[in-house]
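Just the one chain here, the form predicted alone, laid out as structure tokens.
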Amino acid sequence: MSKQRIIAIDGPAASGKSTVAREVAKRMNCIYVDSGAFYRGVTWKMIQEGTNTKNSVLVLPVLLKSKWNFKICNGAVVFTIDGVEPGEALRGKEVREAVSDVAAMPAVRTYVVNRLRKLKKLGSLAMEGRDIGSVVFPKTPYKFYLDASPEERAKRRHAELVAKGETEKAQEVLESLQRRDQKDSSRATAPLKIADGAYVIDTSGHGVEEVTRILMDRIVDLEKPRTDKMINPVWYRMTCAVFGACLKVLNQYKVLGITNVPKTGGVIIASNHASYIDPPAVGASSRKMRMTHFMARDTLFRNLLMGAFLRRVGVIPLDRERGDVKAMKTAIQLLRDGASVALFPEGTRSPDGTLQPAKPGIGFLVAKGNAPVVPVYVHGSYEAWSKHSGGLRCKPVTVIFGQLITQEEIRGLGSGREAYSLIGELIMKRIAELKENFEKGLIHE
């Protein structure tokens, strides 16, 4: 029996998710599901019944008395409501303008989400929508978020409408999309957002074939078999548990955004480095998601007991005095095999706790490892144990994991030596943004 996949493809209107989801479903033998059609179906039924689509009190009677039947037609889920298949009426202007209000109603979202989840019994699904990865199937590893500029999306939508014979002006389409974006992003129930751990793809200027290839390549990466021969799981988990317990007691340590770390596939965890605490804090934080390889200076391995321990927990020895080709090759191969590798782009601990520029070799490793990057900011570690503190202090430490920096975004910086410094700058910029947002109180539990 083949493996069941739930491929969640989210994004705003006209981002290309419908076309890409259909293509992915066809190529990966999945059933295509347009979750938006379910909300449009409820909207259509309310209009048919003459019900005010802005009145949430009136929607429940419509939902309770309507009978929905589902079937698979040409590889996609279609439905009838009270024996009628709405068809193209779901895409009509009246439904299009009202669906955001209807979809924001808690009763409607509960009704539709329950039915979407039941479709899992049909087999593998390629489901597109606005909250598939964040609400409907938050545990699926196959989470994607497609986006494009409002102008690009309006251009696409206008072309679709013109092809159907509609006469809306391009500016009207843009304004309609912007209103829809505002409603979808600001609604209280299941707002449009990038799901934790989702792989973001900017579809601006890219054709369906290219976006489909990027998405499918990521699925292949996620499904690469992992054999962490370098890590002894018992030693690793025990070590991380001890570090975590000590940090909890001594430093009131907290972890935010941990679900941004994908559970499978090659990934780089890139953190600032201000303290001795940073490696154990990052390792202890990410252990519930996956085991991670760290790098440490090779002199630590000269002690037989320390060396044996470090090897058991998957640490890669690194000669910091010279360019260590062997360590780089080891890390790159681990990433290509689907492992998680932690890096500290600044190279060594910050002398004063401020963020330092990234070392040139980081960009090379990220580019050659061909894996996305999770930026991490460790707050408070400098105050807890800096180069000059003279020992560990009982100061609070918080580890914040940010949104994935995708390989598509990294490749967009160019290739070769010129791109390596840009990659390092991008990573440190994202870490700086995490620091700023956390200190402003914008990131919290």
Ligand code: DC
Second form
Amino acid sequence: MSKQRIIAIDGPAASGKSTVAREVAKRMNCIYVDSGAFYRGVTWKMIQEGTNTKNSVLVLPVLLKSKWNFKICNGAVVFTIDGVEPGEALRGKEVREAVSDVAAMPAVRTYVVNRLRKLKKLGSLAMEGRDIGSVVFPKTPYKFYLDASPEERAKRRHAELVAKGETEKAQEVLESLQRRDQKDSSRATAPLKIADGAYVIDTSGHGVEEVTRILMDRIVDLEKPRTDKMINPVWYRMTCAVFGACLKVLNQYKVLGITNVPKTGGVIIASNHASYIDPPAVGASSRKMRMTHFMARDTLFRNLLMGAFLRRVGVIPLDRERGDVKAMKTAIQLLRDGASVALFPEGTRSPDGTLQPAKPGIGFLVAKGNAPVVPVYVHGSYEAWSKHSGGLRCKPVTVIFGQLITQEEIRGLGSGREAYSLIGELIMKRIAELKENFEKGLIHE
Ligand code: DC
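Show the form predicted together with the named molecule, please, the one above being the form predicted alone.
The next block holds the full complex; its first chain is the one shown before.
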């Protein structure tokens, strides 16, 4: 029997996820599940019963007494409610306008999420929705988030409606879609958001075939032997323990905000750099978080023993003089594989302890790695061991992990070269804020 895959495809209305999910299901031998149809089903039933779809108290009796039956038809899950198959009625205007309110009701969400989870027993699934990767199947490695601008999505939805003979105007469709987007992403329970570790695909200007290909390539990529197996966990933990202990004794080493580092999915840990102490100080915090790959200048690998050690603990050699394509490719692949990569955006140690601008490569890496960023400020390392001090001093060192810079925020900066430098600036700005807040005493244990 082939391996069971749960492919979670989330995104806003008309982002192209239904067509792509159907296509992926067909090609990867999965059962297609339209989770939105379940919320539409509950809404349809409430309308049938004459129940006010804005009243969350009235929904419970409808849920309790209705009987749902499921079957697979043409590779997709379909259902009847109390013996009736709602079919096309689920797509009608009445249901369409009411469904966001119904889908926001916690009782409805619990009911639907449970039903969706039970479908796992049918085998491999390609399930599309809003919270499949974040709530329904948060553990699946196959998480996708499809997006497109509201205008592009409204254009697609309008064309679909026209093809069905409906007469809504393009502007009305755009407004209705924006209303739903707003409700879906601002509701308290399971709002629409990019799930941790989800792979974001902007479908604007891309055809179904192209998006399907990107998604399937990603699945193949995920199934390749993982590159972060390059870390030897025993060596890694031992190194962190030794560094951590030395720093504690010599530098009153403290780590704050470690819970800001997501436990799974690709992530970039971006720290300021003023001292040789920074890599071990940030690295030793990984004792309390996940294993992380550091990028370090390749000259450190020249010594055979040192090189062997660095490789064992997962350090990626980086040629700082030339744009190191190989190192970038390795880091991007690691991020796509769901690993954690730490780097120093300023490139080299600050000459005077002040924060320096980010090197251009960092924005490129963040954009291509498709991963969120945790900004980190290492306080006191310059005083403890600066470029000019000639050795280690027993000054206190504190590592502060800041709030995640999300993929949404990064994508909001646009694409291409201009965006790369904006990404670098944003990261350094967040590090500067951490520095300021820490120095003002606003961040503490
Ligand atoms: O994908 P759709 O347009 O058929 O979804 C109908 C509604 O249900 C929409 O308002 C979003 C909501 N929904 C949800 O909240 N969670 C899901 N997993 C799927 C849909």
